[in-house]
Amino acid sequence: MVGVLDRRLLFVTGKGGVGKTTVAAALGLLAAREGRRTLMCEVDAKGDLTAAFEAGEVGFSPRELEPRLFAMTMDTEESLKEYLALQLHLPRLARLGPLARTFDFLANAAPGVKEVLTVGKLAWEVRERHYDLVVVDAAASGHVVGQLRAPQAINELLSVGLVREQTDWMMELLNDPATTGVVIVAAPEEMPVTESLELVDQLASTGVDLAAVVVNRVLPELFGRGEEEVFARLVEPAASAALSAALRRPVHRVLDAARLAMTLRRTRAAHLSRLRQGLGPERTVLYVPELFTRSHGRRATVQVTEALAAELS
């Protein structure tokens, strides 16, 4: 099996608000960190990614942000202007013009045009070994499976000419294990694992492998069983109210809080079993526990960093 980051291309996705970002963020950092010269690339231009590093904004233009770490914003008409000079040889022009309104009449009248400038300009800096690694913070779970298939849909279009034949070289890259790779991101709750699960089966319209999934906000085992009988036996109404009068102050506030994580942590378990299952003894799982801190920023991006090295060690 191919290691998660031995492969040179990675598309990060999930459900939104499972850490996607923070996540893509620390695989690009650890994989920096690692030796590995590497880009990040935001596709939707929100500018959390570079926000996990509070690094302020970067454009299409790769700007390094830490030692051997490189950040970008996909932009396709930029991407456009850098297709046709490569290819064409045509100058980069500021404006694309009439070209532009072109441009987009075919990427309405026929979807994946978009999606392909995107692919296509990760794909090219992965086949021109500009890095070692590119990381994609690629579209959420309900849209990727589009942007992953975009290449082949514009390749079953068409038969001939110079757009197939970059098609064909992007398949290729993109339906090699060894090269690229898919990481999912979840959260163990309901609708993630199976919105998770679900994306795992669409990933073999793409041919796009699957190389991990991580689970991201995982509770730790707070009371074993001893510690739950001893709990147990705090919470009655005779044993709280001694407890509170030996401290002077009340406790029930704290005994709430100890039995509300205990209930998360059976319900988080159940959700993870079911993940686990439907994933298979062959796949790849990650996890990333809860932070307890603020789960945005450098500060949380370094501690998933943390806690990813320690997981693929």
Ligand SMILES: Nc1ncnc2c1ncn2[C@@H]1O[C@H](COP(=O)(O)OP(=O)(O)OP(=O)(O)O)[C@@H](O)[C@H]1O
Given for the second form:
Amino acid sequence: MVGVLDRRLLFVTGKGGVGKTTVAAALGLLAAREGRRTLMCEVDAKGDLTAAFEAGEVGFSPRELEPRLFAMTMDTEESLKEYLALQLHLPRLARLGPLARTFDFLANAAPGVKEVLTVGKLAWEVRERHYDLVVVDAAASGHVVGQLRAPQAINELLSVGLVREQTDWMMELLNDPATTGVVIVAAPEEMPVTESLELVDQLASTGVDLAAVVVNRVLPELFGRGEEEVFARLVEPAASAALSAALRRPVHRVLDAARLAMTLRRTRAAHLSRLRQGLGPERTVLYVPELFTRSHGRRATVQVTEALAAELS
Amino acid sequence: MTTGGSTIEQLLAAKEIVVVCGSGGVGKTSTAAALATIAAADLGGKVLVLTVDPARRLAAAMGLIGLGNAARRVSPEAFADAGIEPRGELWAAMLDTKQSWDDLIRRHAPDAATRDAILANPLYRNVAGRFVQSHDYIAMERLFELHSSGVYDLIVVDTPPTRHALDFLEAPERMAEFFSSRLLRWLLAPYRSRLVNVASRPFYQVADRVLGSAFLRDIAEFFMLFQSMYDGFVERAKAVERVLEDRRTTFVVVTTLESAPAHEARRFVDVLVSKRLHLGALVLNRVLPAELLDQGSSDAARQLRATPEAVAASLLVDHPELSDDPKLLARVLQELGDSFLNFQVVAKREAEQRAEIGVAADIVVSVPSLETDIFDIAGLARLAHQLR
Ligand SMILES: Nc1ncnc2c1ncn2[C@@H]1O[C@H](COP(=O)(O)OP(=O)(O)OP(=O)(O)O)[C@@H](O)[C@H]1O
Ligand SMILES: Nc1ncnc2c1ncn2[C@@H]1O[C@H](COP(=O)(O)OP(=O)(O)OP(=O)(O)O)[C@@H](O)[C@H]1O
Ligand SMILES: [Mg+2]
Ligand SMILES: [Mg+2]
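Could you present the same protein in the form predicted in complex with the named molecule, rather than the form predicted on its own shown above?
Starting with the chain above, the whole complex follows.
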């Protein structure tokens, strides 16, 4: 099994809101800190990826956010222009006004065109060895399969043409487990776990390898060995009244909050074990704890990075 | 628990269509089903919930597995099992995008030959599921269809998880625009007239080299067939839009108080206001209890965190049964303080979000995290209880 960061191209995906961007940012930062020249790419242009570094916007051309760590935003129109200019040597035509608009239109209509331009650009950066590692903050689970399958689909749809020729090397690169892998981010909740397991199945049909599953927002065990019994005695009316008296403040809400924490943890633990079971023992599973921070900028990214570093070491 | 002028029940009683929206995973499907449950249980009449992609167990509980587009009544036994005696009927239907598209083509195709040509076109099969946010459009289209059938007293619509929660609102407009676009005509022109005009020639040269001309021809054929349905589609898209604007329609925005969904919800509310659509209620789902913000408790937690040994020692004087290990007791006390303060950080963040977003609607409902997922009628009933 190839180590997660030893691959060259990682697609980070998962259900909406589970922490894809956070994990992609952390993987990028970790790789860069370990000395790899790393490119991170946000596929939907929401700006969350650079926000994770409090770094302001980036466009299609990569910008170095930290030493060795570059970020870019995917733009399929720019990708097409670059492709036309670099591969077909059509610089003048590429600047044609209506082309862009028509292209956009066509890309909406024809399945796989946008996807292949996205995946193609990233695969190209890998093939040309511009970076040691490319981390993609990819589409949510529903769409990522379409993206990864796009070269295959285009290949089948187009019988001739330059695009078709390009898809051969793309497929080879994507289907090489030493090069490319998918990182699924899951939250320990019902739907994200179900979707993650479905995605693992669907991935098999794309030929792209699963590099790891990151379980995000794991709640720490509140009490260690023997402590839960003490807590049970503490919530007895006489004891909790004594505790309130000792603190000279009402303590029942603190005890309620602990019960809530335990309930949340228990439900998450149940989903977690369902995920583990569904994945089987062979898969790499990495855990990232719930962060209790005021805000979610660079500090949170660094914390997640450190959690992942500990998991991977 | 609601705050503000009126209640969810009053809202449901006053409207014919309730559109439930919000960003991905916040609880739209559960909320839509729970709202429909409230209406069927308390208000009576025939209530339909049109769901999109429900979790499998919930779909099963509502009897929705393998039904395609057909509506099915949720069995009275399922209600009885949950201890509810509904006054009306709850019906449920799923949204099958592919089938809905096929139905749409059948309805609008000018003749049988065109219809069959479209349905058989390999591109159509690929495209039906994706182009121009077709999922969004189809959801609105089905709603229109069901509403004009007049069968239901109330229709509660779940919405698909789109990247931006408001995409579906603009879907009818986009659909109309798409079919009337000059770009489309321009693209098809050479295939109609065989006369490639000077302006578009370079494009075709590039496109030919890049994509291959056979593919381009396929696309052109496909869109040309589609063009024949132009009038029907545009007419329909406009009608769908009118239904959304109708005052018998209301929108319920669901969000958690996490920053990303809350941000999206705020934007959504703004769009509703600017489009003069009716914002009926705001559902804040899975919020932490307000007790976490209590000042006295917070002081207590801080004290537990700072001086657990001292507190443990004084507690053990009268309550030696708690533990024979003072260190163990101190550790438990410290963890209690830590945990409270940790969750308080999140609760504070939520309170700030709520202050910003809560002013938007007359009805604002907070729903706590239930202990289990919502996968059966009893679960819906529990959620419904929180929503009332
Ligand atoms: N381990 C964690 N602990 C606490 N909060 C977290 C954690 N991971 C992510 N978050 C927060 O959850 C929210 C969603 O995270 P993120 O933006 O990474 O998700 P995403 O999957 O990229 O979302 P989207 O589908 O909208 O792109 C953010 O506010 C983020 O700060
Ligand atoms: N208040 C709640 N307490 C506990 N679990 C909840 C609550 N609300 C929703 N859930 C659970 O959260 C998950 C997501 O809910 P749901 O499917 O309703 O969200 P959604 O917004 O429809 O998601 P999607 O955008 O993917 O369609 C489900 O497993 C549901 O059971
Ligand atoms: Mg993201
Ligand atoms: Mg849903």
